[in-house]
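In the form predicted alone, a lone chain appears below as C-alpha cells.
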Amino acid sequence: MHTKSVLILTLIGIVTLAGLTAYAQEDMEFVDDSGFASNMRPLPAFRHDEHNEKAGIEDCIECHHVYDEAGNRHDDESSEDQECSECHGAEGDEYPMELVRHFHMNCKGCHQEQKAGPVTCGTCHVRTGQ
C-alpha cells in the first residue's frame, strides 16, 4: 500500500510540475520560421497579445500584410496564416539573409518608426543561460 501512494503523490507532483511550468510559458511565443535551418542567434522573445495591446494594434494586417507584385498593399487581406518564408524566404538557403531582413524591416523598422520598442539584437535575441 505504502508503495502505491508514493506512486500516486510522485505523478501527482509530475503533474502539477508540467502545468506550472506549461502555465508560465503560456504567454511566451517565439518568433520562428521554418525559412530558417539554422538560427545564428536565439529566436526573438515575443509575447503577441501583450506586445499588440501595449502597442495598440488591432489589426492583424498591421504585421501580417500581403502586398501585390507591383508592391500595393493589401489593406483587406491578411497573412496571419502564413510564415513570413512564403514570401520572403530564399529557398535552399540555410540562413536567408532576405528573411532575416524582411524580418528587421517589419520588427525593427516599425520600432524605429513609432520611436518604442527594442532595435537592437540583444534585446529581441535574448541569450539565455543554455
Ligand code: HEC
Contents of the next structure:
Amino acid sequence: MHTKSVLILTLIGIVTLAGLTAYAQEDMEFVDDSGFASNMRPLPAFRHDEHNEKAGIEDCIECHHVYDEAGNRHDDESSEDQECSECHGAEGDEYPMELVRHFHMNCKGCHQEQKAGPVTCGTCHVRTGQ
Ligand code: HEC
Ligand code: HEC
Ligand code: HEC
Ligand code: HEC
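If the one shown is the form predicted alone, what is the structure of the form predicted together with the ligand?
Let us now look at the entire complex, which starts with that chain.
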C-alpha cells in the first residue's frame, strides 16, 4: 500500500475514534457503573444529554465534580472522564454501599430538592426487559 493511503486511513481512524468518545454520553440511556459486579435492580433510565437539557443543568460539575483535600469543590475542574465508582467505590470484594449511597444522594437528592424527577425505586429502576 502507498504511504499516502496508509496515512489517510490512519487519519480516518483517529477522526472516527474522536467522534465515538465525544458522543458517548449523548447515546447513554442507562446508568451502568462498572463498580457494580452485578445488578439487583433494573438499570436506572438516564438519557444523559436529554435529561440534562430538560432539567436545565448547564454545569457538568453538578455531577462530575472534583474536590480538594480540604473538602472544597473545584469550580473549574471536571471528572467527566471518570466513572463515579473510581472515587466512590469499595475495597476488594466488599459490596459498594458507598457508591449506591452517593448515586442516590446525587440523583434523588436533586429530584427531592427541586420537586421534579423520580424519587421512588421503580420509577428510576424501570423494568424495560434490559
Ligand atoms: C445529572 C448528572 C450529570 C450531569 C449534569 C452530567 N453528567 Fe455526564 N454522566 C453522568 C453519569 C451518572 C454518568 C455515568 C457515570 C458512571 O458510569 O459512573 C455520566 C457519564 C459521562 C461520560 C462517560 C460516557 C460513557 O458512555 O461512558 C461523559 C463523557 C460525560 N458524562 C460527560 C459529561 C459532560 C461533558 C457534561 C456537561 C456538559 C456532563 N457529563 C454532565 C451524570 C451527569
Ligand atoms: C475524582 C473523584 C470523584 C468522582 C469521579 C466523583 N466524585 Fe463524588 N465526591 C468526591 C469527593 C472527594 C467528595 C466529597 C467527600 C464525600 O462526600 O464523599 C464527593 C462528594 C459527593 C457527593 C456528596 C456531596 C455532593 O456534592 O453532592 C455525592 C452525592 C457524590 N459525590 C456523587 C457522585 C456521583 C454521582 C459521581 C459520578 C457522576 C461522582 N460523585 C464522581 C469525589 C468524586
Ligand atoms: C441537579 C439536579 C438533578 C440531578 C443531579 C439529577 N436529576 Fe434527574 N431530573 C432533574 C429534573 C429537574 C428533572 C425533571 C425534568 C423535567 O422537567 O422533565 C429530572 C428528571 C429525571 C427523570 C425523568 C425522565 C427525564 O429524563 O426527564 C429521570 C429518569 C431522572 N431524572 C433520572 C436521574 C438519574 C438516574 C440521576 C443521577 C444519575 C439524576 N436524574 C440526577 C434534576 C436532576
Ligand atoms: C433518582 C433515581 C433513583 C431512585 C429513585 C433510586 N435509585 Fe437506586 N440507583 C440509582 C442509580 C443511578 C444507581 C447506579 C446504578 C448502576 O450504575 O448500575 C442505583 C443503584 C442502586 C443499587 C445498586 C445496583 C444494583 O442494582 O444492585 C441498588 C440495590 C438500588 N439502587 C436500589 C434502590 C432502591 C431499593 C430504591 C428505592 C428505595 C432506589 N434504588 C431508588 C438511581 C435511583
